[in-house]
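Take a look at this single chain in structure tokens; it is the form predicted on its own.
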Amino acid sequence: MAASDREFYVGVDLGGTKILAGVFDAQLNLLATAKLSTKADRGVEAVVDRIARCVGDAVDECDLALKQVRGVGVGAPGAVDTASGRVIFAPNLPGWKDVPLKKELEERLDLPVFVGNDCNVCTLGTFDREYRCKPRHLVGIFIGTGIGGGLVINGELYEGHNLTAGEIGHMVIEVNGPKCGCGNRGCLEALASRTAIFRRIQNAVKDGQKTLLTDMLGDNLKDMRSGDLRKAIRKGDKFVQQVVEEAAEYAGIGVANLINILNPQIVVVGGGVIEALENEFMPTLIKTAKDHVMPGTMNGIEIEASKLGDHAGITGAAVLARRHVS
């Protein structure tokens, strides 16, 4: 085995509810994963400990030792100073303000650690692994609990002046729309995220709307998942279909805005909602985007669903680590 074949990298996707770690070989083939709940309510130190533990669990799954890993990449939610590896602010992680995540993990793991914004990291993963770095201009949009994104301009990840570029979920689509978690009204995230879709369905059920979801899950719908929406639609639930299609229309308007502004070669759409509802969501998104771009603007531009699914974050984080240590 060549020396380069013995190189291993770990990618970590840090979320508000779960930590996912994956071990990759030199060619960035995924070898094993490990997952832990984040338990963010236990505080910063406890979460950092759990990240380190998750990395160790993933490495152990491959029968490797930590010393065989060349680097660890982490995608963290919120604003991240990539140069220092500090999480400036993570709204879904209580108490995470100016956290020196790189330093803390390097002390625990005795390995080089590199930290980036989670959606930037996901975009990097799709750009590098799905598109082999070929498009010069690419936009990534990730629709899940919220909506995030990343921008590749001239072949490089663009982070912006204050390191917050790519906050696609917070472009305002409807001025007097529902309030968003960021404090504004009518953000794309407040209209098209899984949270927005679930909230609309739950509110309608409280007002007497009939849906197959209540037969499947009970009247309060507290255990609802994206996959349940797919099942209901395929069983003929017109109400759920309408809610999902309206969310997809809003997402399509957001994509049209990005195409008009940035003119990328590729718009790649991923995240948990797309993974569960690609066939129900993407056709409406694509049609709406094409209906709202300036005439001629769509020439040569592709809008596609990501194939990386739930592994986009760990793949991008491994790409981040390999780029820094190679």
Given for the second form:
There are 2 protein chains.
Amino acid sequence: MAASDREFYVGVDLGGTKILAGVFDAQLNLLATAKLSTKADRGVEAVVDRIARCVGDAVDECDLALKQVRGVGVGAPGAVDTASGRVIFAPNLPGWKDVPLKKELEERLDLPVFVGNDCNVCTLGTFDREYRCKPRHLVGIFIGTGIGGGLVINGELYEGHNLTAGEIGHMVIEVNGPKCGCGNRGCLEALASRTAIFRRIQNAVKDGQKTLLTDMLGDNLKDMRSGDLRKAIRKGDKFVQQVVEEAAEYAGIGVANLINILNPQIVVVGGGVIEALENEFMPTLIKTAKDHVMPGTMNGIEIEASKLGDHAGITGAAVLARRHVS
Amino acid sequence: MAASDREFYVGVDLGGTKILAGVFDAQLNLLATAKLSTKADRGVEAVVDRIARCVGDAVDECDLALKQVRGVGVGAPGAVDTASGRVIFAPNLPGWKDVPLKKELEERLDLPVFVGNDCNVCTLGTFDREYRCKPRHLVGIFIGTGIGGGLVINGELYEGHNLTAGEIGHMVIEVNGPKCGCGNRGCLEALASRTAIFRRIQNAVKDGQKTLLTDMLGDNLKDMRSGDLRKAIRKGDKFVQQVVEEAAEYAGIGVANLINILNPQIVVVGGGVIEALENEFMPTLIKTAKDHVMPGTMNGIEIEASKLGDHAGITGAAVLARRHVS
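In place of the form predicted on its own, output the structure of the form predicted together with a further copy of the same chain.
Shown next: the complete complex, the earlier chain at its head.
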């Protein structure tokens, strides 16, 4: 067994509701995963403990010991000082203000830990694993409960002056549009995220709209998931199809804005909505983006769905760890 | 006289209607300018001849000869292949497709010539002369007849995959907004440029709106200029003030989008509208931008008016030339 075959990395995707950890070999093949709910309401210390436990669970899952791991990467949902590994703030994790996550996890795991913003980490994962670091400039957009993004410029993750670059979801594209969680109106997130899609469906159903979704899930559409929309559309539900296409149009306008501003070689689109609804979402997104870019701007630029799906976060976090320790 | 005191650079701002050339000393102090109308309808060759003539006029104006000039920079209104100095296309210059401007001008002037996109060149000028190259990341926005921009990332001009990065004016911020010259709706340029402001005023006057502008310029508002708006506002014209503030609000939302996406240290705003209406425009722009950025994103970030005014183009072009030859 060559030395490199004995190298392992753990990538952690820290979310507002769940923690996902994955163990990767030196070639970044995924060996095993473990999942815990975040329990953010139990406070910062408890969440850090749970991250450490989840890492341990994943390592144990593939019959390894922590000391065989060379490094742990973490994607955290907020602004991260990547040099110190501190989470500056995380809007979906109550109490997370200036948390020294790297230090806390290193104490618990006795391993080198590296922390990045979740969407930056996902972007790094797609850039490194799906595109083999070839594009000089790449934009990642992740459409799920919210919409986030990351920028690779000149082959490197770009973080900006306050390390908050890539807040693509809060680009306003409809000045008097629907209210967003951030307090503004007409943000991309308020128009094209899963939350926006679900809200539009729920409001229409309240107003008497007929849809297969109520047959499938009951009138209150409890526990609706992106996959349910796919099923309804494939059964011929034109209403759901129209709502999804409308979201995809808004997303396409957001992508066009990014291409006009940044002119990256690749725009890669991922996240739960794309994983569940790629065929329903991407053609409209791409067509709308092409209709809205300036002439000449789009030559040779590709807009593609990420294949990493739900594993983008752990993959990117493992890439982060491997880049730092190797 | 030290050697460097005998170094001179010429910066050229090539616009759709006028050519402005400026002669600068080694410290990039402006010594003299010359201006010619572009006469774009006479064709590519004629315009190139006129650029060369304008450079000669400016040099003669300060009692120098062309052979004393070390380099000439040109900002051109379109996509430019900066390596070869070719103008790939220029929407406001009929017939300009793949024009080898560097080569053509070098033949006419017998001097090294360097060509860049006009808004990139203006951004380079503010970055180098106003900010002394200190910010790592800077966005320039120029609001005039249209709206353009340029990006400095990691201390270097960022041009993107197709060299068209910075098309800030065609960021859609109001999906069903007014029609833009590019064919889309609700672009920043269609909401916040001088053209957009004038259109709104002219339409309102047609609908019976009273304004001091008609007293000043006649009912058809012929030859209206940004300076006329400033005069009307200072005389108490609330209608004109409101139209300008509305444009400034849209511009502020555009700036917030850029801060959310790129998180630069400096956003510098220039162009004819700002030169004429800085006091009327900037406070609203800055307030609106601050209201629309994500929490934490704005810390230590400055939004400022450029002091270079109409000289941003020639100054940036001279910077471009000096960077290449020294």
